[in-house]
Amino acid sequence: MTGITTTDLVKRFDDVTAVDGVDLNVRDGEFLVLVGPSGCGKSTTLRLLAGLESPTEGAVEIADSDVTDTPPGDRDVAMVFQSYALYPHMTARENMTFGVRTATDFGSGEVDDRVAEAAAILDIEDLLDRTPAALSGGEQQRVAIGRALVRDPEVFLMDEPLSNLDAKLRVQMRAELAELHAELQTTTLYVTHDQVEAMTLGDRVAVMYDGELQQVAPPQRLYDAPDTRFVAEFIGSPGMNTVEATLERRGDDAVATWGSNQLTLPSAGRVADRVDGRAVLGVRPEDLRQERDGPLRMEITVTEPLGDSLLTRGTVGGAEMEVSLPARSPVGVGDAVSLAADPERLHLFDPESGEALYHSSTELDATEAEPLLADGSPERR
């Protein structure tokens, strides 16, 4: 079993706390993505796991062994860096084998076999005698990954390895990384600031903000039932619309009101009873639709044709919101449109703590939905 566990992991740099009490469990063979905005502490967390930084507090376990004070070379991990970190005077082959003979007990023949195997997996067999200057960005990235593969580590640690590639190549390399993990099943922790990358690659995704973990869950769970307002606004492209509203119980349901706009939230009456009439309403752009005599009125200020859809931005009751409309919708800047929301895709968050209070989706099973409806304390997963 080669899992990774951190317990109350803390890293301070003078008076700055970069990592603040992170409890993380990466399962054996899992591809877990750590995502968050710049400066949230995700790369520092990765460096703590690699042994490149020492924790101020807390512990790190790899394969059920405490490695908190173990030197990096003895942790049996391989790290892929954002900058590729290839030696410019060495060929791809030499870069892939550099340090392997001293860091492992592999013989020369076994190292050569491992290079050949990694090159075949990554489709760089014809590039092994070239220096980095003669390789494209994607080819350099493959060599950097190949260097990690040759070591045959227990754990892969990847720090934003695709961020230097152009958009098309990033998409291609994402698919190749997913295929590579499916083949090797090596425990992998992957750091990125790109939430689309996180959603498409991870078996689970851990969202980090201001040094703390916000939620760890499968990608669809993050999207459908975010534990916090931050996760709701960060995950999704664009993120969830949120607006502060008054909340009033009407039978089993509740009505959220801001300006002259109202939305009914099914089965949210208990939430209205306990939040003292205030909550943050959340609805994703794609869960709003144009509808004659809809309960919401939007004044359009920006339109962004995306080919398969038309993203519009505007104000609804004084609040900025985004709506994804069908492509070629006959609307433009300055128009006023009536909107309706999917009643099964509405969310409520605490205006002070930001924690989720309610998700109306009927797609969540009872064990997932009930804690959010019953007491407002969402289960951390």
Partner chain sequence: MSHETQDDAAPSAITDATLVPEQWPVHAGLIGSILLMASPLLLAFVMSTQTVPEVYDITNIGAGSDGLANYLEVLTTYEMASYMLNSLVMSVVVTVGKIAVSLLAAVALVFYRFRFKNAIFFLILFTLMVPVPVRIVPLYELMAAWGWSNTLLALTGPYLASATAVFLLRQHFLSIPDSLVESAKLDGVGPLRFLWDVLIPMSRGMISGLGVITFIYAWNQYLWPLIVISDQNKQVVQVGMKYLQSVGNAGQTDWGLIMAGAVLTLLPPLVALIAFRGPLLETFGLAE
The other form holds:
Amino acid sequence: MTGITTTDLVKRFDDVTAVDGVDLNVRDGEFLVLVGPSGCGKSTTLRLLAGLESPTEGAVEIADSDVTDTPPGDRDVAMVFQSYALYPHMTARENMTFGVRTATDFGSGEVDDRVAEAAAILDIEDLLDRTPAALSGGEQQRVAIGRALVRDPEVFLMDEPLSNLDAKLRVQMRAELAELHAELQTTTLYVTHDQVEAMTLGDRVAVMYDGELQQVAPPQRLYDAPDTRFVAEFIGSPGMNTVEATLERRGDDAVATWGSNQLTLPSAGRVADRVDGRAVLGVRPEDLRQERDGPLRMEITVTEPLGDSLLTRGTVGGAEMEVSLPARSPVGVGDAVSLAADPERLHLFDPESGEALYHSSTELDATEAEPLLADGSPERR
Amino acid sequence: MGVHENTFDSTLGAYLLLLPTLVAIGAFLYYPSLQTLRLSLYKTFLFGQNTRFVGLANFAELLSSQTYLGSVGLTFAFAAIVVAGSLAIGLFVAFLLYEVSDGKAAYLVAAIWPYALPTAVAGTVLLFLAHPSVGIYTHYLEAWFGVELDWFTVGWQAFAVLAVAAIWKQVGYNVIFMLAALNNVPEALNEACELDGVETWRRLVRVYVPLMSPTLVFLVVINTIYAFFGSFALIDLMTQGGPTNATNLMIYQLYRDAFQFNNLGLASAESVILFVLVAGLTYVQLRVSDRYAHY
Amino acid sequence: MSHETQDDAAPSAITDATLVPEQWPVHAGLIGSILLMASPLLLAFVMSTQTVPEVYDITNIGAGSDGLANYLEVLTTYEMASYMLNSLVMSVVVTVGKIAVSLLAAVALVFYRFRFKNAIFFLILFTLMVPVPVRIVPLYELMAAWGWSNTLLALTGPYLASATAVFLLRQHFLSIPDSLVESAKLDGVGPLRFLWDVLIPMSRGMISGLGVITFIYAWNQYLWPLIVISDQNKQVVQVGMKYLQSVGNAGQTDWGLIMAGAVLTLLPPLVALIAFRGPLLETFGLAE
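The block above covers the form predicted on its own; next, return the form predicted together with the partner chain.
Every component of the complex follows; first up is the chain already shown.
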């Protein structure tokens, strides 16, 4: 087992708490992506795992042994940095072998074999005798990854490794990283602020905000059933629309009302009982559609043709909302349109804590053994 | 700083790495400096064989000696002239170097080489070229300006020759630092000046000099220290403090008291005074610059 | 209206300035200053080839009839060769020693955390305020007490610690990107290997720059060798210049010979400066 476990990890810098009680579990062989806005503590968490920072409280376990007080050189982790961290005076090959001697007990023949192997995997065989200055950004990052591969560590730690690449190269390297992991199956923790990277690369994705873990789940589940309002708004491009509404029970269902707009939430009656009449309604832009006589009315303020769809922004009952309409929809700024929502894709969040209260989808039960309703009430209908 | 200083975790290791430096500054810098302080309170007799504690008597003797006070005044005048001269010439040359567009690299080397000039060479060469009887400079100056030059006997002339030698040697150093400061002037400011049609010399005085002020302050400090301490070889080779003490700067007086007259206590007191003056000047210069420099 | 004409005129003025290099005053100023600064040496060089009668014919600035004979004579008969060798040994030892000692100190100051770090850094920097003259008497006595007078140890020891070198190396190490340092840390690279394989190769420019500066500085020392070396065989070339002054016959100083000595004394630091001008200027913050 070469997983990573952190227990109640806390890191304070003077009066700033960067990491605030994180319990993270990266499973053996898993590719876990840690995502969040800048300043959320994700990089600090990674550095705590690497041993580059020492935790104020809590413990770090790698491969079932407590490494909280182990110096970084003895943790058997390899890190890939955003800035590549290649030594400018060494060739690609020297960069790849420099740390190996001290960090591992490979013989020199074995090191050569491993470099050749890594170079073949990363397709950089022709670049090995060049210095970083003679390599493009993408090539430098391949060498940096190669250096980590040669180490054959228990764990890969990657700190925004693709952020310095241009958009096209980033997409290409992303696919290659996924392929690489499929081949090597090395436990990997990958930090990024880019949610597309997070969704496409991660076996599971951990969303972090303000020093705390918000949710750890497979990408699709994160999108379909966000645990918190923050996750709902952060994941998705654009994120989920949220609006504070009054909530009333109507039989088994509930009705959310804001302004003159009303939406019915199937089987949400019990939720309405609990929340004292107010909740935050969440609905994704792509789960709204234009419909004559729909229950919602939006005044359009901005339209953004994205090619495959028309992203439309406007106000619904005084609240800012975004709707993804089919491309070439005949609407313009200043128009008022009627909208309906997919009843299978509605969400409710607690207005104070932001925790999810309800997801209307009926397909979620099987995906993960986590409670769909907060405070542990799994049965819904 | 944070990331770097956590790289290696061993206090012992850090002190081992510092050991050579600490031993060297302890043995060769701080111990002798403190000894200087101690010795300055003693009188030495019989060629340094006997010492007796005399309190501040050495300082009292120095401060009541016309020769010594004359030497202090001379040193300040010398420092002022050398600092002003080497900065002005340095600025002139550095600005030309900055402005020139063709042949910059060649001009640069040709302008900064005096940085490598040994003081002893500067002194020896000028001793000959400005020699009252065989010097070619003296010859032409006398021929063209109809003056009588004999700095072997005329005090102010000796002082002037010494200052010229000191400035000559120091200009290269100043040009290097001034050019570096000029190169740091944002290109946009140059373009703004050009658009506004600001004339060259006004640009130097109103734009560049204020922007270079941190470097200029640094150079004032360094050049002052140089003028106080660095001109020993010039005096020793050119004038030996003469004629009649006209070039007897503090450093030379100190050398004579210590190593010609073996008056170690008095010489140490002179060292202390030198230190206090230079430290005080540096402090004043830095304080003044804090108030007026544009950072 | 006048505002518009100004707008029109300004861009063309810039184009003129860049396309037509009307810089003859700049060139004239530079050539003038450079000639002024170089003329003493050019004259010294010319006169170093002259015989005594030629030198005493003051306005004669043609090449002398002695050729390079003065150089040969000054090197052999007047021992300049051995003074220069002594200077060379002193300068190389000071340069290598100072840089080695300062590298170690800078590594400690940048890559370690320990008590009294700031105090120690301050102690090192403050040595700038106590140049040799401030401590010359006790330093001389110390050398005598240790039996170091007239030795290479006395010539070089007092120059080993350097505030400037420690300061510049420290600045340079601090500018190395965090991720490179952390990468080495993750690999468990030790301090000496880190210094040798990473820091020194990454500081080559800075180290060569410091090397030239130190070499020139050491070569040009005068006061300390004058005091601590009394054995003429062991003396350095700067003080050798002083010995040369008395050279002459029948009351006529042989200035040609002395100028040959001066040119020889200048040559090593001048060659060092020209050869290493790139790193030297870079170290002073003036990248070429």
